Amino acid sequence: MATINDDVFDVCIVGAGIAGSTCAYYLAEKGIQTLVLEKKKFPRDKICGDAITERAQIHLNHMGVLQEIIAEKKGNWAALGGLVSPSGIEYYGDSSKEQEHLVIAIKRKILDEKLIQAAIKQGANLVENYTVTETTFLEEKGIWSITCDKNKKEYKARVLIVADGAASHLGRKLGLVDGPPQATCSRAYIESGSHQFPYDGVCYYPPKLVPGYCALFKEADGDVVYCCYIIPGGECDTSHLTELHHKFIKEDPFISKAIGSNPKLEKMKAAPIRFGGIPRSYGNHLLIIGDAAGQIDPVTGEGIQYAMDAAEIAAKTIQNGMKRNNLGERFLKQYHRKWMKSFGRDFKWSQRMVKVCVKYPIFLDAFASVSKRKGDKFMTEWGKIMTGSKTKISFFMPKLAFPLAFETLRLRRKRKKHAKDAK
């Protein structure tokens, strides 16, 4: 292994997922010195709904691995698909001929290997097996030591990057991550030939559940992904996870149709949510990112593309400090402040929608209903700013404020005027 001084390295990266492997692609493009301590053995599973958006996608490709993929045939573009709402109304659309596409499918246990791998040619170092129980920072020298609990070696580095996971018991033992993930997930795999499902990716609303939904997401192999995200702040809190994401597959008219009678589901996994983005994510020759700095948007649980985001800011961030010499708190908070700026600020507007969706589910109903009579372009508008192509005020726009906010008038003087007429 390359180090700066044969026994320490410029940065040592505590996981190698997605924001882990990213940060470690763009340092070392930049020839930084970067150690990658990883828990298991690659490759591994990660729990995941598996659908990368746009944003990430201009990583991927940055990288070369979504080409990679794409001419493996491991990814599966999302080109039929919708939403049902909360009451039923369903939309469903097809962008395969349009030139771009909101997401691909491509399973974690693929893609999570393609990132360490890339960064390992572009000159990261892998150390796997390697679970970091202490980490100390030797101030006089400014630079951490960090040991593993089975007697192996220890490594030393002038940064530490916290990139563990939304759990993250690394940052949580620094100080800079408080209390527990506010969210969770439930993941399976339903195996190619055994469901009915028509389309390559579709969001389920239960009223339940809002603002939390349920996803199907077509995989290249033929898989579908089932996963069930309960985000609070509506009827159901975390404990409910196990309960919903098996009533739904058998009750839920819509998700059981389009699963089938018979499907071949794996056992269920379920995943922690850290969302909205902690307020402190910096410290002397420290940062943290992607969930465990809970870069994830509220209002979606997604943040593969903002781990991305945030891990090139680190790495650039980083660079520059050791231009200057000064890797220092005060310095690199300028961090935070640029993934903050970059899309931290939206998940306010995307917590405030929570609220919204919680006390107007129908707001979601107007956006099914809309997207039927106005088609694809509608949709895809509604998609760019759910997965953060856009921002959450373009949601202000006239040109989607104005039919939402009519249809959403619309179907309540319909819903009262059947109630009316009930009676």
Ligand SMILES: Cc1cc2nc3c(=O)[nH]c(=O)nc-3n(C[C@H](O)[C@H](O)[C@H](O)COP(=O)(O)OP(=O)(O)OC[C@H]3O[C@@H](n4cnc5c(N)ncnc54)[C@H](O)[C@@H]3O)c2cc1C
The other form holds:
Amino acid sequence: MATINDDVFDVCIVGAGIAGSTCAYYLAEKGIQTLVLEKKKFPRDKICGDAITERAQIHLNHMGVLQEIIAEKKGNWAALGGLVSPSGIEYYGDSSKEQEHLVIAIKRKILDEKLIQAAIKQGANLVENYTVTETTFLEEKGIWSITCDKNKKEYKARVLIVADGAASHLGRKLGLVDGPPQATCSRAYIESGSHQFPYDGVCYYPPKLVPGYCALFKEADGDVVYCCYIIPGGECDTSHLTELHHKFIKEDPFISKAIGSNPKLEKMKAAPIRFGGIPRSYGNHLLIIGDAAGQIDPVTGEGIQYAMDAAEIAAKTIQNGMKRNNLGERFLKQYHRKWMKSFGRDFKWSQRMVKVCVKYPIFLDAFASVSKRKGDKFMTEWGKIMTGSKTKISFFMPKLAFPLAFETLRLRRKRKKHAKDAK
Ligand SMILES: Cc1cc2nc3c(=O)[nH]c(=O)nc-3n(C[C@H](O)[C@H](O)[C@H](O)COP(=O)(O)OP(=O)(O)OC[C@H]3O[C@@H](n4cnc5c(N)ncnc54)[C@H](O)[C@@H]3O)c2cc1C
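Now that you have shown the form predicted alone, what about the form predicted together with the ligand?
Whole complex next, starting from this chain.
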């Protein structure tokens, strides 16, 4: 058995975020000797909207992490909530009587520590305060040498997994990741008792921000997390983030009302988002997972569920490779094929959806309007598609497509009539 002080690990994972810790869990569960190197020390914060969707809940449930969080009352189910469309049509539903909810809000400071602890319990090794700066593949031995800039110990492993987040300096160095992340998002916690937010989770689409949006989610401790997602393709680009983050808090009629007049707001923090998936996420004895691989949905900016799915696929691929004693590039390519099949191809539909929302924001109005008439079931279907529980092509199902198309036409006609009457 490889230990922290000697030997060669089967796998070394760089980054103990959602992707790295989940992968370490699944590898250790299979008895694979795993080392995780993390530049920070836990508990550590990660800038995020804290919305954990159904697909991610399946992994957390398997690991026992979700049960622990619920028992400790550290997660808040998003039972009461909805959406405000670009022209201000509001829909709020209530799923508190349902058994299942699409989203649970969990602070990342809590979630990420629980995840790495779960991996350690399975047998994974963690080294904190270790910023990986150099990785060299020793071809003749089939081994990676991994080092830090502070004269710390050198580690060795047969497989290197890059899970260092959206900026992915390592992924770029290794030639797998190209260019900067395309999108960005802000975050600020609003202290419990200082806000007026009566719901568990609401998405707001201020017209200027489409295809981006703002989100408010209530946490278990009563704080509310406020995020402003800038997704390229519309009027705004990433340089507008600071201005818009503050502007919506004060001036957007719905967001300012939900937050209240005297909120105790955390200073704005922001982080980049790399979405859509990178074209090659594998190499010789090498895989890249999570945000580093761009495994984020271009229409929502959410990535926790995909990071976890990809982490599990990566662990299974490595297990198979080890059984066959084949960790070469051609064998590991199946990891890329599998995550593309599982969710990556759907990102192409998300990109089309982004274009539709920019060109026809009335589509979002129609959705809110139909939800008002049809209620929670319609909203849940939409939520499942948006959060990846169902594919984006599901929007073409007659039970969704027909009401949305009719409502879009009805709203258009109504607006034309209003414009004519106003002349
Ligand atoms: C503002 C914002 C809001 C978001 N909201 C949501 C949301 O509500 N729901 C959702 O599903 N997704 C959301 N996302 C996306 C989500 O945060 C990511 O998809 C998720 O964190 C991906 O996890 P990861 O492990 O790939 O990367 P990260 O969580 O970024 O983890 C990377 C880890 O690698 C470590 N690291 C980096 N470099 C090195 C190095 N050289 N050596 C050692 N360690 C290193 C870092 O310290 C970090 O711990 C949001 C993103 C942003 C920016």
